[in-house]
Amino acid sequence: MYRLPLHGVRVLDLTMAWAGPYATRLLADMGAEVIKIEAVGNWDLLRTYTGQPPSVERVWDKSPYFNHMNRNKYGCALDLSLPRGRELFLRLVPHADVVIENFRAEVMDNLGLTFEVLAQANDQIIVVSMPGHGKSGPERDYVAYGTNVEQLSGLCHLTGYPDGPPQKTGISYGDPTAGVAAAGAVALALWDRRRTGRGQYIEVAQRENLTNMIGEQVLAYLMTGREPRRRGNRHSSMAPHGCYRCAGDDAWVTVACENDAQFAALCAVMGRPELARDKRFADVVSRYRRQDELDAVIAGWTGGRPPQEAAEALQAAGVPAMPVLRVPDVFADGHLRERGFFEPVSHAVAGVWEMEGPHWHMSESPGHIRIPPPAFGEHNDYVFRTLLGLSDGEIESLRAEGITGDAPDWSVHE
């Protein structure tokens, strides 16, 4: 019987929205026991993104967004803003290895839960903060979401067409990249603690993390003095390189030719072998200068074919090409299905669905979806009785005082 890599590691998860919950989901996928802590009056706003009428029973437990980010976790309701809630949280810290939060820069200070305070409760604790702008600097107190982080990182100014404005990416790209960075930082800190016996404080500023993703563009500007331009779907050196309309409603295929051999293969598949011998397109530089002409020829060929058919014909000839999949296409994709990419999940409130499995395929300790996302306060008893040893009367008192509960105050995020 194998054990997952992070088996035995316990994480107290104070995160909300996407970046933080994604980090803790990655840790949970790899075996960590993650306890997601929300409050009746301050709960994860992702629970509001339900796509269903508010009148639906326990609608807060039926959010696709929340459930996607919080699989393999336990859920506990505990209000850290109240003295008794804060006290109980500090009693949980000695039972934990990691505390992770993605609040605004000042929140943990205001709660009296700084790293110094947490380290007094457990000198081996690892604490991760994920503020948008960092814990210092003139913008430390600015509020930020993934959308804002994208704009500040420089990514959006690189995205778009040459004759158009900057464009946001299809998702708030700063969130998942920060989540990956935070999960990796936890793994490194656990390794360091194994060597030294010491916990530590980790700061992952989401803005800085995403700016790292375009670091080569910043360095190129410093080295050349030239500001990078928006290129749409085109490449800095490859040509042709683009996304071409196909037969069907909003159907597209992408094609990228790296060298002369791939271009010759593309021409042969299109039934235009003479183009590979045409002096206008004889080499990469010539093709790059005449991309408009080439794109018109390629679009004329792809326009009469479904994207999958066009991509398969080009791939068979050694040309990098792939259809642009819609969400239903991704879910039905035969390649992903054969690899077991999707796993079934059964949720006590939200029903049964399929979800993509863990990122890493490890031969000796393969990860999988062990438990469904938590309903609100679903594992209160485990936290309060098993970990903290509270009596029935003490737990009932917590409920009466609003320190815990089984349902959120829905009006908070309405």
The other form holds:
Amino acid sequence: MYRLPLHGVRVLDLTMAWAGPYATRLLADMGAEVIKIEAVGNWDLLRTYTGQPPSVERVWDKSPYFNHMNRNKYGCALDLSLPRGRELFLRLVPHADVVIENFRAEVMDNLGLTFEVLAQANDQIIVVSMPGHGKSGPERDYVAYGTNVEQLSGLCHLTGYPDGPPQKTGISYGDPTAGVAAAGAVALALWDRRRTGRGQYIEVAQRENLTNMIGEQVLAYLMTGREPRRRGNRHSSMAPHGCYRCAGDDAWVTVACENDAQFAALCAVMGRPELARDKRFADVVSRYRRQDELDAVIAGWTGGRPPQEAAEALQAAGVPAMPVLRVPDVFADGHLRERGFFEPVSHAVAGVWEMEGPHWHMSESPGHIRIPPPAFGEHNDYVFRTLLGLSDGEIESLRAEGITGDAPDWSVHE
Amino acid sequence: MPSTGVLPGKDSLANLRVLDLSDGIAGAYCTRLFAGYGADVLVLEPPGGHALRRHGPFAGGPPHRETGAAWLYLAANKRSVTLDIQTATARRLCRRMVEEATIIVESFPPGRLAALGLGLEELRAIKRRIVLLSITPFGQSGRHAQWKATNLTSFASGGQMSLTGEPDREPLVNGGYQAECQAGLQAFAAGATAAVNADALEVPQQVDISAQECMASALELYLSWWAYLKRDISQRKGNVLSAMVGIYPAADGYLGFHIMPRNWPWFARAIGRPDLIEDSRFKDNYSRLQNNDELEAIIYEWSGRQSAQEVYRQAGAARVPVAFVHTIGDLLASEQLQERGYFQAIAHPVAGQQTYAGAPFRLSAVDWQPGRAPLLGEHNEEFYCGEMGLSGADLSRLRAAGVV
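I have the form predicted alone already, so could you send the form predicted in complex with its partner chain?
The next block holds the full complex; its first chain is the one shown before.
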């Protein structure tokens, strides 16, 4: 076994909500020492998604959403908007390799914490900003959450039923995609720094990152002169290709045929081998034209079966098929469990449960959940005493002045 | 193209050689990112060409292996060498190429690479310190490792599809190829991370990326609530998650709102209903959720009469999270994207000049490259003769044998 790839990399993490914390979770999973910094008066909104009454003791440490996004990190309370807090943060920067934030574009400038200022404190520092629109341009100060990012990127325009409007996707899709990009950018910058000794500034404009994920559509638009049509679950060339109702409540299976052989196998599994020889469906062009008829046949077959049974029968015959896994199905999925995707976590305040583990499986330096998610201010001592060398008296005065603390001001997000 | 030593200049990423054996969008998206930031990405194409070359539409109309939109976009900045990996000669060559690479990207069904003599065990014998980046729908192990998948069925496996679409209709796949692109983006980040300390390892490191897990790790709060509280709140909700968060039709397009409690007074005034600010049905977040349908109807009625662009500008100036749904035409016309120089005009000898999405993110010390996709086998001579030391006669022999 070898050390994790990012062993020895220290990250000062000012990010909140999903995009930024997902980025730093990936870094933490791969061995970086991530110190999540919140303030008593400005803390991570995810702590409010508790699903429990506010009267529960330290309910802000029991938000499942926050805890899943912030495992493997340390937590520290330090208010950067107060002069003494800002000064202490700048004293931490020489101890760090990466500073990352996902505030609105202007916030770090307003705090006097620009890249130039941080680089003065540490000339090898890597600084990451993740504004929705970027740090320049006429819309730089507009605010965009993950749902807005997918609207701005072109993705929603492409998603939807053929007869319907542009569709919101099921998650705030701009968030995790920006998070992964930011983590990858940090890795490139670390690679570069190990060879050149220089730090650098990284800007992840979330909407630009997501437009990259539909980039071939930009070329297609210019080549054809037409806006792409929304096609639901259908494909531009494969047929059949859809999502079919199965036996059970909101139970569905997806099926796709890439070629004639898979279509023949599908017909055989459905007990309709004659369809593969039927000239109405014998080639992909005919099948494409008569998709509605085929979809009715397939739905007739799937309708009497649970999705897992339909998918297993089709996969056994070599046909791409997969149940539409719902969230509880994902959690129970035998395949994911065989791969060790879920790991137990034990948390001093929130208790013991299972969460998804690191999903970049490294054969020689496997990542695991090493540290439970931090309770608010849990590692104040590590930061103030061990890293900064402050005395008991100094730490006490920070507490007294509200620069640090052990509990968030709950009224902030009420 | 330098492949060894340390360059202190602006192009340190050129020292990162990526050998791309993958054949789908996930692998191609992953290596597009490496190539864009200056890594030396060598695509090993079968002599008939990479599978993505067959994806239309095509510049100029009829199908042509050099002009498909997906290939032009995804292969930009890469080098192409042809090699029929099914032949023993090719595999010998391939093992030599591996010696110069930092990362190998592959997307074969698990086990196939080993059958070709290029699996993790074989790599151990050839070279230490290499990253084998394997991208598959279900990963290298587990009962579904050999299951077949397309972008659609892969998307169904990760949980996100069950959340997408209207509650009374079938779940929807995201537009484009998002199962593949998510896996490709994650693989890029994972591969780059593994490369950071590849020098410190004395053995090859396989990075096993499962598209299913990439998506399952990005289920917003839904998986966490089920895991911790055993509460399932993942029912599909269509375009409106709650009245304040969703997509609404406008007079000339579609508006997207993500109104937070602090934005409520602005929003109530914007929709011409300042009276709602103090209305007991809507005055705080809890009461707004209690009277969600009523509020949704009010917003729906208002938004249908609005110019999407105008509301976007007004909300933007007030720092309120509102967007409008951009069509592809809107993207190309966006002043924001234009002023930032996001799109790049790139010339190609067969496809002509086209407009491409540029850098997904920007690094101050590493430039995004404005290069084009390679022609099939364009770099055969440069690579086989110039870098591997074969003679022109050797290359002719390989060609005659159908290896190249």
